[in-house]
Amino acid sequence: MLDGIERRFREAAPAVDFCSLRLVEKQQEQLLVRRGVLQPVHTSEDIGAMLTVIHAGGLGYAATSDLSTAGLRLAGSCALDWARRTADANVPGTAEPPQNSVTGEYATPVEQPWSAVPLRTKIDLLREQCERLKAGACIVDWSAALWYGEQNTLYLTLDGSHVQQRVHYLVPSLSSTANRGSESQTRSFGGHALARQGGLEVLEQTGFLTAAPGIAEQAMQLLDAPNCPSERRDLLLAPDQMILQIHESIGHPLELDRILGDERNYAGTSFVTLDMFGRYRYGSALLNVTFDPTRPGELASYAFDDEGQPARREYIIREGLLLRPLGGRSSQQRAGLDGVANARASSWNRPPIDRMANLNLEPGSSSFAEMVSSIECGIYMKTNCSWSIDDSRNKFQFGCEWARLIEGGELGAVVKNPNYRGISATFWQSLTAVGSESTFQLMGTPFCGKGEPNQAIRVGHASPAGVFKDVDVFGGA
């Protein structure tokens, strides 16, 4: 069906100023041990397209699995009735036809292809991790997981505009989990968010193949642990719970459809205003956030996005400063601010939108050492368990996994159930160390929500560590 889809385009496409055909096609593969029993495999695979009509001021889309000409026919037309019904109601600036056509593909870098593994030596790879995962008597659950996943996409326009784009990636999972009594604890392979584009390379490059021992000796070792205490410290937070950090306080808020609105009524809005950019002091001068769709092996690593706009490697806050927002061509238009390539649509039934892809938290220049050697007295966490967040989000609450205190610049005690909560118009301003490139890692999330109806994305994070000054912490149940 593939095959001519150019050709049937072109015959279906309805006579307009500006028409867009997206082409999707998914396949997916997911794999889960747990306690040593292979759960059913689920596989899945899904492919349709969306026509995006511009018109006489107007804008419309329809979106269809029917990839024949008759098909494709039917869902231009119903994108042109669309944009005539809007041509008089449309938010100014979402009704105006790209500029210029563009041509260009990209395809993730494959060392070791998904396909090329047998089936049953991937099972018996997982039921080796699960074996060692299960390393006590009070490990009471244990699993090991595999999500592979292919997206294919194709954008087609009218004016000649064609870009080709291949994504592979992968999702190892971990979790063991101890009981005593009434107490559990958990530990994961980094909150399942070791997440990369690529294949089975994936596993010896997030160190999966080697993890499991140490999360269930942690798991084991925080039944025992004392609670975190409750008061104020300085927070050394890792990578793994750095991202979140990142993802909630820095992403969602500069998601530019969001600061004029548009998520209102469903995941809220933003305390970042219009006339902020260019001149709000974001965080500290140690503050540098990138927005990197180039990165390689990163998990939303593309070379267009959704709307073919080319992808480049932008600051979005550099030494402290917000710089520009997180908003794709039709929100720069309609809020005249110069934003990035993020238009993204999680499937061929889904219009994009401003979405999150790499963002990401250059290094600085100290080392781990040496950022535990300035803490007097802190607190490092790990691995991000529990979230919320107001629907400004400003106002945070976050909690980890696994903790150690920080007295006279060791490491000392492990403590469990750690939380800390802060505001994000201050927080990133108490940042007063980033960790070197020796503390950086490369890390995303397969299932950032946003969108009516809602689209679950994939997010890219690449963080080192870093040091907050003077932190509310405190202790769970």
Contents of the next structure:
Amino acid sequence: MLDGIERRFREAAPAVDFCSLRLVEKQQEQLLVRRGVLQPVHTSEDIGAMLTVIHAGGLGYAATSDLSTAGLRLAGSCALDWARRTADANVPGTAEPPQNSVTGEYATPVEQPWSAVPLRTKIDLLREQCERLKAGACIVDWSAALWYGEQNTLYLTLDGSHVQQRVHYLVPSLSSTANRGSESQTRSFGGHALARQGGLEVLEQTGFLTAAPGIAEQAMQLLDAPNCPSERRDLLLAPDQMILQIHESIGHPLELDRILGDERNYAGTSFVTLDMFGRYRYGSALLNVTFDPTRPGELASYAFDDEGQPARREYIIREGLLLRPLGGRSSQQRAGLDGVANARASSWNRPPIDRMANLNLEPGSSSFAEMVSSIECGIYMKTNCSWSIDDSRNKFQFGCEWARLIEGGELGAVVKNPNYRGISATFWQSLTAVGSESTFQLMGTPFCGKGEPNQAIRVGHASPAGVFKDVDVFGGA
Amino acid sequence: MQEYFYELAEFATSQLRGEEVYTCSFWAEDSDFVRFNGSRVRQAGNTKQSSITLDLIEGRRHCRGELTLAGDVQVDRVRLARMLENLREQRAYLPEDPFLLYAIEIRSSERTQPHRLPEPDDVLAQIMKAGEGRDLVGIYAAGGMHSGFANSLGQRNWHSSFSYNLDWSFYHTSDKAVKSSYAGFEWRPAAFEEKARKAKDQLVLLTHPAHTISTGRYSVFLAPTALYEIIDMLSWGGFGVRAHRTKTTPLLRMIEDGVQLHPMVHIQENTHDGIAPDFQDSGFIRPGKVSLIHEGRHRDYLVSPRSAVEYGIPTNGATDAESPLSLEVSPGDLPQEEVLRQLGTGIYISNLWYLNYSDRSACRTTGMTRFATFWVENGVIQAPLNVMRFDETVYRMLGENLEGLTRERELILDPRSYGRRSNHSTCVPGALIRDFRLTL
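Next up, the form predicted in complex with the partner chain, please; the one we just looked at was the form predicted alone.
Now the full complex is given, and it begins with the chain already shown.
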């Protein structure tokens, strides 16, 4: 499908100051076994391209699935029309062409290709996991699923840029719901949180193959558990909740386009302002956050962003000090700040905007046992199920599926409906322990939403467990 | 577009072998998107896309393939033929599907609305003019949206509409803003100017020093755009039969314990007055209306074809997700002009934001106030309110604590565009609620 695309692009592109083509080709396959029954297998093929034109101070784009020379010519003409139409009305700094052309490539390392395992084997695997999720009569809904994707992206510019990137990813998930009367409790694995780049080796790496019995057992256990108490306690978050905390209260508020106001009508603004970079203490000295698109296997690893900027690892927060925003080339120019290579688009049909990519909390030095033993009155929460935060990314309330109280330095009773609330600007100051490599997990979600028009994109997060002092926790009903 | 889809459908029919049948849905859009920040254009462009999803069936074995179309019939025929081959190959490995159901009664239909959209230059000029001297942020989306269905039995359905949706805010400062929308099928400059004028009037109120309140229980008025967020949240599993039967519905206590909403609450799926097509991916036609909540009690479900077989009840043409597309909350008898007086002292909430369940089984939701939210004393707006978090069950807010629904309603055309522009709509009144719990 990519044969001749570079030639056709060069033939079709209008004579302008700058023109790029970003072609995206996606193949996906989704397998779901629910209550022991295979649901309709769904495969998809998607291919199209976006042409972006910068000319005489204007910028316009046009996305098309017609990749013929005529189709690309039409798109180029349409993009130029929009560039001309808006040239006098653009937000300053958003229509400046890149200075340098780039060449390069990236490919996800894959050990066990999806296509190397027969469909029947994958279905049998899901059936087996599904069966293990039905661990008792009170389990009323249960499912196991795999969502595989492959995405090829080609970025070309008239001035010679040529970047080709091939990504493979897998989103495994398990879910088990227990019910008694008017109460249901769900435990899940993966789905929102445990996606990775790679092939079927991800299943073993993430623990998918052994997780089902524990998930089902904990769902049933929650039916008999008391509600989470409503009081202030020290809070130990498992990595699968830490990543949500990082995503919502560090990642989004540090996206530079939010700070510059682009998102105020939809995703929101930020409590962070431009003058805070290099000065503001975002959290305690234990807080070290990196933007790291170079980590193998993490969901949003890449070598170049969707505007062709080379990607590298950068500290965003070091020892609690806020250093740099999550902003791509255009946002950096507008803000006059160094950022990262994170101008990304969800597909060929949407323009790049600032996204998180891989945003990680670097490990500390505490083992899980040390963190538990350091807590006199606390709670250990695991697996996000509810997330809500204000449009400045400050006042949040998050809920988890499962929790255990911590009393006198020991894990105690399981409690249900655990929630906690806080304020981003102060919450990270209360970070009192960060787990070591032994608690560190590589995770990611395919569902980060943002942008106008809306874009859902894959983001990676890696994190150890962490302890927060004196947090407002509460239960349900 | 319609002829193109039907031509592909005929081609697909010609490629079938033996006892094979298929169902096929089509979707396309040709949309302009112009994004604004600070009354300037942030990003502008156009997206043309179309795709088909085909379910290839033989007996009870089947699988689905989705394909982006190039729009060139020779290219798309080759792709479609290859997809059929792949599906055929895949199907050989699949077990029989006990819940397969597709329409066998042929019910073809066609609905094409006229193209009355304005020229982009004209709209852009009007929006820029409305933003002069103000901080306008948002997006204008406009263009044709087309849906189709075909099967090898000969059924053909088509739905075309040409709509615009300007979803914008005027910002005063920081997080203080007035959110507005102007959506429809025929752009009327005077109507837009009136919307913009009203928003500017409200913006003046935001110039007053912001008021901060402590947590606790307050009387509130949820404007239709705020109640919409609650209803939209409820639509996440609240109305589908699968969620009810698997006990994952947020309305579990209504089903199991008979907990009720206020008798003035009626919620229905009103396909007849919505903007979504009345056909679905398996070829079934939706009824004009399905009553979901009647007088505060559960009445009926949205039932997809799969659930119809799984649970032994008739389908009413719901999507696979069994979520509403054209939801409607019946009006009450509270006149809009009486709202502030009836509210007395409390909070006028124009918008809510980022809702989620804090206890799904109990239908307890949390979220934030956003945009123009005002502190009201003795029926008079006093000041904008700094954002507050609520955490409250729907049973309380739309049950024992519901004091009134407005006589007037607002038709909200969903501005969301994840992957493609939405064709969902919701018609809602405003709601006067006492003892609304604010927690942060």
